[in-house]
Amino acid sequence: MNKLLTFIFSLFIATQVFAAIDTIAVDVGISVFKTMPIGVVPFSESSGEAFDWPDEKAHEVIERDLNLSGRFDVISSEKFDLVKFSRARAKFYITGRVEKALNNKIKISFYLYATQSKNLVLGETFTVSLIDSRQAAHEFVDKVIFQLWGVHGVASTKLVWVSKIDGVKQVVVADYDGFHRRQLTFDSTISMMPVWSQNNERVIFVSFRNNKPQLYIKDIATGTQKRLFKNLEQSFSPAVNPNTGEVVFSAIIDGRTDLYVGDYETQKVRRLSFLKSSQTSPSWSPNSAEILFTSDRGGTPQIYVMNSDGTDMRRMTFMGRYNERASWAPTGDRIVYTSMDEGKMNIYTCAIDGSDIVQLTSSAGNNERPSWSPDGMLITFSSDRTGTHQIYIMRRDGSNVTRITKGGENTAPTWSWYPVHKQTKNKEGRE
């Protein structure tokens, strides 16, 4: 196995323990993007009724979502304070009400008000279990973002990543903020490199259950799984086409590593590259017209781009001796990737022609495996800056770094697509 592949697979050898989630925010820079001040007031609760919140109260979830979104500066207040909100230029504020409902559920109402007039701008009520109140808050924040910014938010999205459980690397899935984590794989061998299917219903990942890297797909709801592209003995580094659902991946045949595209429904595969060097870590452009990938054809790993049919292959990165794992922003304007600086891995972005290089992380351990949020505002990545690999989220300019896992070793995060319910009206449980 060549140096490039050896390095890739060595990233997944570590000792981990499955642990509880917490969130620790560490600001490492000032955002250069415009944010909107917004007030948040604790929700009123029915008199004489106690609510056993599983992790955070509703307004705390709202605050976290707004802060993580990269679009707001939260102004917290224990009660409505016109002077405080006005001084902070918060033109809107969020509050709500919680009441007990039948069948051990709660009725939780969310309100977005205009600060000066106190006119209701947006309101929504959910009847849910306490455990599902967090998801209700996520959905309301996404609606607030759409109301005030005209774009979809990402609070209702999810992350999938790799965590070592009982000594074995497994695939886990969680809300985008790290809560409600759930184990997906239960193998006695390594599982790694997870990515989402086009509709978020399945996860494609690499398993070593046959002592070789091979692609599998697992249905999240049913737990059923199957091996993909059985005619290929070794396959890894999957990436899903955002428009067709096809999978581009690397496969090793006769000692050579090239890129292939396959349909996981029909199992049909076609070869994209025919080079003597190794091609790994592919990523589709938002319009599916081009593919980024890593190749050592120039002697060291660098990022290249080609048309989706394998033609017009050209080098993207020239600064630095080691650049890998690039992915296209959903907005189509930037590329994020990992580069080695003096023996440490750091995260950079650049324009789609390789110019305008911006370093996002520095002096904080190894930072790698970046993945864009579906709105292109945020980047999730793994870092060992605290001594163990954990999952973090930062804004696309590198500011507002937030740790979303604690304990053990957690690596290789991938952000989901927008959830299907964003296009579905009259969702069950909504009034």
The other form holds:
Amino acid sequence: MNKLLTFIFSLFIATQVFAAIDTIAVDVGISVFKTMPIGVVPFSESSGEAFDWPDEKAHEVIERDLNLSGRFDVISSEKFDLVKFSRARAKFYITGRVEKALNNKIKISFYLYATQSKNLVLGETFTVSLIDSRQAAHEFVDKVIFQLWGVHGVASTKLVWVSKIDGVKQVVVADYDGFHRRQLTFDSTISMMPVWSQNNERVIFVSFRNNKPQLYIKDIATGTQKRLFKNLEQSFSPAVNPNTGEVVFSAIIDGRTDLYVGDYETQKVRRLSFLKSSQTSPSWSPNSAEILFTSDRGGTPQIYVMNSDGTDMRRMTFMGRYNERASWAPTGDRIVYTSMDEGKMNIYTCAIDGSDIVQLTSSAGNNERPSWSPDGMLITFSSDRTGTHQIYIMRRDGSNVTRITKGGENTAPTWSWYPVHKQTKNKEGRE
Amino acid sequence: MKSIYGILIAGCVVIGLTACAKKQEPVVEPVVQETPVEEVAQVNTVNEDSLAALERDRLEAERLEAARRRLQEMMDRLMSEDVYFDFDRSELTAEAKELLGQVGAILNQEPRFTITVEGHTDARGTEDYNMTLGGLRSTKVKDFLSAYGIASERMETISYGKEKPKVDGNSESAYAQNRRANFRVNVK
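Please give the other form, namely the form predicted in complex with the partner chain, since only the form predicted on its own has been shown so far.
Expanding to the full complex; the earlier chain stays at the top.
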């Protein structure tokens, strides 16, 4: 009897909670972030020389980076224009200079100036081949962001995703802006769910080459690959621990999907959850203390969180009947996930206690598989809003949605970590 | 008995209709080739009389051909039968159970068959959750056949999640046809 009363009481509480959540206003795509206006002027090129830019000119790469970063408002100008920059409150502007160098290379200099004083704030010169000038521009933009924002930007980071090539899903890697795409797998069977190893040197993914979903790891530079955790016949949904490199993943045994943690060097595996329901889509908190995952123990897929040793499990999402693929922001403060409503997938974020739900995408096809940029400012995801699945980047508040792929079918993007040297710097900064 | 013939005929029609959609051809040839060679050798040593021997060979070949055809039909039938599920469910419907009863009967009749049960979902939802659903569906089918009396060593399960739809498109009818478990047959 007591139990029944408690049950009825808890139902009452639950209804109250639902009612409270239902009244939360859902914002769509309105930016709450302040952007910094910044001027960009085309680079001067040494006279009488023709430069055969591969994709975009240096200042175009920089404009794209600044726009994608979610931190800036680009004020383009053909030449330095004090009035225009001042009116737009652009306190700084970027320009540069290109000249030919030996061995088919170019000498490219990047400058960040203060608009009013025309003082040089930051300058750097690279001697590179034309094709690598893009990388140089990315590096300079990240230095500008560090100079003006005090945090590392993501212009030098990469994405891995799945692209249908000749009808087969293959893993591809590319710069975060979609350029310099490279095919990583060349199998006749499906490859899917790629994620980065801790040092960005390898990709862990699911392959059906044995006619079963199994985890593989492949070195990007050498192409060397091996199967992981061979005693598990069917495994998928890998996620890498940002601090130890361990892999948490799902495996099916006797029809049940549960969570496991494995070390890809030693191949040792331990089981993490022991439930009768299905558990999938795990994701580590930035400090690795907790793991987000999806469970259908309540009848529908919902997001739960537990300690990384499998204890203290609690439910996080209560609104909607299908909440999946949660991922913890590297900044630690929010969670992004996919929710299905009336058959359409959309991306939401919420606070780490499940409150303060914000819908980031709406009325534009299916939007799914969100992945955070390492600075926590941006989210990459795939959407079929144009009729085919393509990769997009948006700000963490859903604004500034930019498509970075066109043509074919592109899905399941995962953002790389910071380059290793910046990982350590950022940790020092945090502590 | 009549109803079984009816089902067999219906099965043949389905085979005819789906023949072009099939990708994995069963590995049946080796089995058939091995047996006649043995038989022929035996006949030759026992009976040297050519005419009678030839006649016996012909009859034997016909018998084997008929057996092969029957085996092929059973395999085709197994591979053309899909078990369908409701949205986000892995429970077997009454229809599915009836069909699995027939599948069990074929497996009992032909102990050389081993099967792989492949679980699939429709295109809605995430890749990850659909993998779990495909795992549940394929296992529900295996469990049913196990209860029917088929040794579990003869059955393997695989989840394909939403990766291998039978029908493309985003209509309710496409979804319904993709929420399925299907069989791949191997002959020992």
